[in-house]
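To begin, one chain is listed below as structure tokens, in the form predicted on its own.
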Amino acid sequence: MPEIVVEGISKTLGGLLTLGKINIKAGAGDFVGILGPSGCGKSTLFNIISGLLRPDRGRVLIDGRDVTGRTGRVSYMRQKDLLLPSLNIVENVSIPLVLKGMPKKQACAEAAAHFKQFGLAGFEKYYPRQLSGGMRQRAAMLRTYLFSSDILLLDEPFAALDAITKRKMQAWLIDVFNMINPTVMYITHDVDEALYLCDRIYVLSDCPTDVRLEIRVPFCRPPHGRTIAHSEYGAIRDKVMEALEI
């Protein structure tokens, strides 16, 4: 269970200042929300931290090793699913071990035994096209994690995801998260899912981005699965709220 720390990072794209000078921190085993208004960086500072792309200035720090424009390190999920028409779904899953330099067949057996604990038992041979969207995004899901499972980045992995099948997956989610616990960093645009999914929520501002508000949330990912029902939630949402400016 590493610790993250982004330190000091600022980036700019196309002449315009995106990132001002960002600070955060992901502890070992937190679950971490980002939120912020659209276009004001935070897909920018995934790729930063993911390697993808190197700040102007500043560092990133895992465990207090300097990994600044280093790939390989963490696990990147986009927000589509971006899984290969052409492969079952076992193939799919199975890219990062390939990459990693183990035969295919190896690599297909040693993804289809995380199928039951990712609950896509039975669908190892079915293609893309053939499952639902929540599906999707757990075989998604599970390819992100056989690429490295203690450093997740997901980058609003349900946002298109029906109201029902969205909460369906953040509970599915919770229980993963339970099981192997690793480390996350999580872009959404949705107060409710930060405030149900993260232990800690960053809120960005517009561009140049900084920290506008760091708030710990005392009643995320509850066992019953009404974070509202706790008698701090309105208070620390409408903080959240007022700092999204909304």
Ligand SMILES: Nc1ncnc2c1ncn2[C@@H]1O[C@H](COP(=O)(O)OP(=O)(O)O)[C@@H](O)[C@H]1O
Given for the second form:
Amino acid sequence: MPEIVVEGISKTLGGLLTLGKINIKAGAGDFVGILGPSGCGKSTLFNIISGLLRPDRGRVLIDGRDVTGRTGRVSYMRQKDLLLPSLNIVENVSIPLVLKGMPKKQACAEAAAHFKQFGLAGFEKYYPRQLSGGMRQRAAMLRTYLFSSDILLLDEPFAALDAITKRKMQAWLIDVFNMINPTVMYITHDVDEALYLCDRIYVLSDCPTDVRLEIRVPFCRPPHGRTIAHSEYGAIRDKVMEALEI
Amino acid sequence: MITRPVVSVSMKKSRITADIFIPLAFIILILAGWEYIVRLRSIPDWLLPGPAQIVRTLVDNAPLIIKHTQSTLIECLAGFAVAILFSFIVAFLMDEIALLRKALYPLIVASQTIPIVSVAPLFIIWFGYGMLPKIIVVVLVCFFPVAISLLSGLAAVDNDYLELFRSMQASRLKTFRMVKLPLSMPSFFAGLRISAAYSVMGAVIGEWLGAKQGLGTYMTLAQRSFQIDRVFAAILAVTVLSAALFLLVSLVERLVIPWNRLGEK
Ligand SMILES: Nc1ncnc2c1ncn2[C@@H]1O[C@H](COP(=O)(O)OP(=O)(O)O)[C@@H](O)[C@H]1O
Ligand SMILES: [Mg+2]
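Beyond the form predicted on its own, can we have the form predicted together with the ligand?
Whole complex next, starting from this chain.
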């Protein structure tokens, strides 16, 4: 599994220094959370890691290779599923394979082979508009996975879902993570979600953004699902809240 | 986790009833009132014929009217097809090349302010009394709504789709074909439906100014000899033709973008 290093990244957007000087690292197989107020530049950071945006300063290294400003190594999943309403789920999910040059039929077969693993079995021929928000996000995640199977960049993937669906999707994500063991960077502005899912959390400040706190979470992803019962939960949560100044 | 259909079957039925029967009843009421006044006041046929008389004229002259309708239909379809082809070429180029968009957009909007009736005679002078000048008028009338709706559909595509495809290293052409084109189709068809109705009007205007064939010609001739019932029969034919083209476009839309009707509220 690859290691992602974000080294001294800064970026000015619209004349405003958005990202101050960001250093973030995700080791192989880590599940790293990035927590920060909205508008602080979390999505901008992913745009930089995925190569869509060039930083003013700093580098992005994936497994030691400099990929700054270059697309093609990772893509990322957003709050919006961005499935094409004109294609069915299999066709949608197989897009990254088709773009890599695989014949359409083979790409669909390859994508369909993962449907069970991602809890999508039976929905191959459905159109996005026929599915619930939770199912659409699963499909969007499978599409992201098929582009780069070893790294998942997730930008508030469940933020638009209702609380119950969100909780189910988090449990599902943990299952998927345990199965495929990628390196994950997970953006959220939900403290409890971060504490539930992530091994390590970076807390970002308001603009100009820097890393306020880096903290390990010893109780993340417990098999029984109840993080809140852990003895250290309150103390760690307080530290995170303090860093967020809320 | 599939979303259930929001509208139940019985609700749908009652909505269709409301959508179809209420306007139908209204039309019947107006026609009955019209017929009643014409008979009560014994208004002469050359001034204002009643609906019954108009239908009789239509049936009596059916072969002739059908022949003229055919010419008008051919002009419409030909003009329509050319307008669509042009729209696609122009919209694609304008969407891809920012400079071209800036240069052409005002021109396209301005072209719409030219009154068709004032340029149509020029086409007759240049291209004679055949079908070509009418087809050109239809193209002019249809091009604007189709091109503008296609352009705005292309411009309205969520930038996040484009970024996603860029991050997956899709070429511009592939992004256009896979994302922009399908996502702009609903807007395109909205414009197409409008111009389907306009196209008949364009053809008729072209024929008014001089033609050997077509509903516009038939109408002018009937008008000059005060055969008002024939004028109305021709108007009826024009209306039916417009509605038929409108329905044709709606049908094609269903076939081309069936997904757009899914999950409709
Ligand atoms: N292309 C851009 N030009 C100017 N400002 C931008 C641009 N993209 C984002 N911003 C601004 O940068 C800030 C960070 O945006 P974003 O990364 O989306 O924040 P977050 O994901 O943390 O909510 C916001 O204030 C946003 O308005
Ligand atoms: Mg964001």
